[in-house]
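This document opens with one chain alone, in structure tokens, the form predicted alone.
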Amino acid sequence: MMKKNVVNSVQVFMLLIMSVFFLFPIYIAVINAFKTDGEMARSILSLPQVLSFHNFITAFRKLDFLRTTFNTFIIASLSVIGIVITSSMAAYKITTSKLPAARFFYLLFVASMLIPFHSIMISLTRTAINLGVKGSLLGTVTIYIGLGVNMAIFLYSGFVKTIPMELEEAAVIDGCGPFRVYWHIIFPLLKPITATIAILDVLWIWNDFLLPLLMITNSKNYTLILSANKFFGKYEADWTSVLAGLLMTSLPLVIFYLIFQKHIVKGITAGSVKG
């Protein structure tokens, strides 16, 4: 009994510390996102002697908030339904189906997730200005449904593995097509890791800067976090309205977050009992 109430003091201390570790920039930020400049160069760490909301509303104008927030919203949206039909209809026919081929298609998106963006970054730049798709939000989403496919598939086809294939014969019986019985019957039973695919890829997508950067030229498509890089000049940086912008950037996505963080660890839970 004493061995245990030791192990879990031990455990209440190291979270404790993992708390602080990861909480401090946070603090840093939200702070330091309330002074003048004068206050943040005195300390970084002092409490604002004022608060004051000049530095959000100077990152509101420089952000052009209400415009980059509905880019990546578009973005963000288009491309988690592109990557979401596209690899539950590949997984559900890669797993269901007895051809060879079947496996290598499998292996051949597993090993994929292997490959690092920025070893393909200036080829895929290339293509899509030979492809005439640079520049547009409609481009980027593409680009990001085929980046986002092959772990979506791998956590699909997990999944799919568990659903009895009566359900499919039965249906096949009553006279469904394959697409019928994807859409109807494989695609419904699939939610759990729907949800945690989706937020998964909302949370990175929001939070790109590199492919934006590389993909998007003009500034009234920019993202907010590729807007985020105005407050940076040649020679300064407006560091105090930085954090308030950063803050407004990471907003949303918390709110997001706190509201389906329950869908993450159901869909986890589930594919790690069934998968």
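Worth saying up front: this structure is predicted, and the values here are computed from it rather than measured. For the two forms, the rigid core is made up of the largest set of C-alpha atoms that agree within 1.5 Å on superposition. Residue numbers count along the first chain shown, from 1. First, how it differs from the form predicted in complex with its partner chain.
Residue displacement note: residue 207 has its CA displaced by under 2 Å between these two forms (rigid core superposed). Here residue 67 does not count as shifted, since its C-alpha moves by less than 2 Å between these two forms after the core is aligned.
In the core-superposed comparison between these two forms, residue 222 has its Cα shifted by less than 2 Å.
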Second form
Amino acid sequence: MMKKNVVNSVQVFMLLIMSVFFLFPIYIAVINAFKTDGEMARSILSLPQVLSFHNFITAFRKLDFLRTTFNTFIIASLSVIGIVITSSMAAYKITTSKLPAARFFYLLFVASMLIPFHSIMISLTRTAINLGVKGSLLGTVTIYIGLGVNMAIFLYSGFVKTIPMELEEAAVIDGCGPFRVYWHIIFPLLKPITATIAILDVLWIWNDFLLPLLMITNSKNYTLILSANKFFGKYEADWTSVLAGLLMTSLPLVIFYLIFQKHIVKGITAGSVKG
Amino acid sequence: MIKKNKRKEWKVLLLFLLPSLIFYALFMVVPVIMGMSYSFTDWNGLNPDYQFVGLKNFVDALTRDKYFLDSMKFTIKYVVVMVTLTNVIGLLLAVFIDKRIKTKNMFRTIFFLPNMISFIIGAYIWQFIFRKVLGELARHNLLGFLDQPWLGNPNFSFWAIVMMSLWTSVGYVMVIYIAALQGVPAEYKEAAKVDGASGLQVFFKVTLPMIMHAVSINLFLMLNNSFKAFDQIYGLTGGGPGRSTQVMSLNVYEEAFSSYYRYGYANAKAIILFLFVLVITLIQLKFTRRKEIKV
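Hand over the structure of the form predicted in complex with its partner chain; the form predicted alone is what we had up.
Below: every chain and molecule of the assembly, starting with the one above.
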């Protein structure tokens, strides 16, 4: 019994140490974001003497926070909608079609899942220029759809296989066209996996850095992360407002996580088990 | 009649495939083919004429390009350390958290939260820690050993990158392990205990074999993610000091988008990166799949 207690205390101790390691960077960033430069220089470690929101106001303006958040929101939501609709359509027919070619298309999509983004980024940038989609919000959406369908089709196909197809057959006999069958019968049944895919893609696109860095040059179309990167590059020495900006940039997704925690954890687990 | 049916099925299949296929062809298939074909040329990206040079770019990259070879070595070192540490720490945390019903959610949130912060933002927050905070801690006689030239000395900056990457990645691995641990029936563990097995024996003989599928997934995930690590390093050290912490993806990025412009050559390096990832993930999958137990 003694031994069990010792093991238990050691575990609690290690959990607490690790918690400090995980929380400390956020804690120290938060307390310094409220200080003036002078106060930070004097005492990085202590709590701020007065709560001043000055740095946050500066960062809000320099980040163009509302516009860049809106841009990110537009890009992420339209991309996710596009990925979900196009992939579920494709996966549904790929999995249920009796044609041998369906298997070929499945492999065509899934094969690219192993290709790292960095291996295609050079020619992707050039393709985007040639097609005239480089830099615009909608153009960026089309690229995200192109890059996101492979995994979504993979996950959807796995799920479609588990749906009993009697429902579909009954609907066809009742004279439903293929598109109505998909939209009214199949798509609603896919809801759990749609949630998983949407969550994984929101996390990916919202926090993505390299693709916007390569594509978006006009500051009007910056995403939040891209704007934070430029802000950091310009005001590197001005730590207090930089920290305020970095925290503000992280805020939307942290709130998203705290609200949808259960779904996000479930989505990650489900997505990884199938992936 | 059959022929007509078949034609109709083709029509429906293509109709449903078309939307995704268009985007996929434009932004995945075309870049892949384009990248591959230019990798065999000496095109500089601008000049209308260029030559087919065969495998020259690949041979050059693998034999002469010192920075690229260094980045390869650095990547391997980073991948090995990251795959091991994220899995060991993630699994330990999951095991410690799993049985503490009251505090489980709190700890899971703490360890997972950094994963919600974009890697590049996390890297900048850590720059602040390394540049400003750790030295200050030492001045207050706290953890003096942490006062090192973290971003100025190659040996230290490797560990700075590892520390920051662990901070963002461990939570993700842990979440997957927690889910797997919930799937291990308590009766199995109790039966082993009744038979006189110690806590460690129960873990290694009962629990671990039953969560092998999660081990396999996490190894695959971390192997893939660490090979592709870019943001963390771009944000924390920018590949420096010098080029001492340059990973392959960063080397490809620099080759393609800054200083000199060797388009064909950069594409060849990008393909080597892909082949590298491919071979190693296939080996890993083959290796761990064999050890999985179907529950």
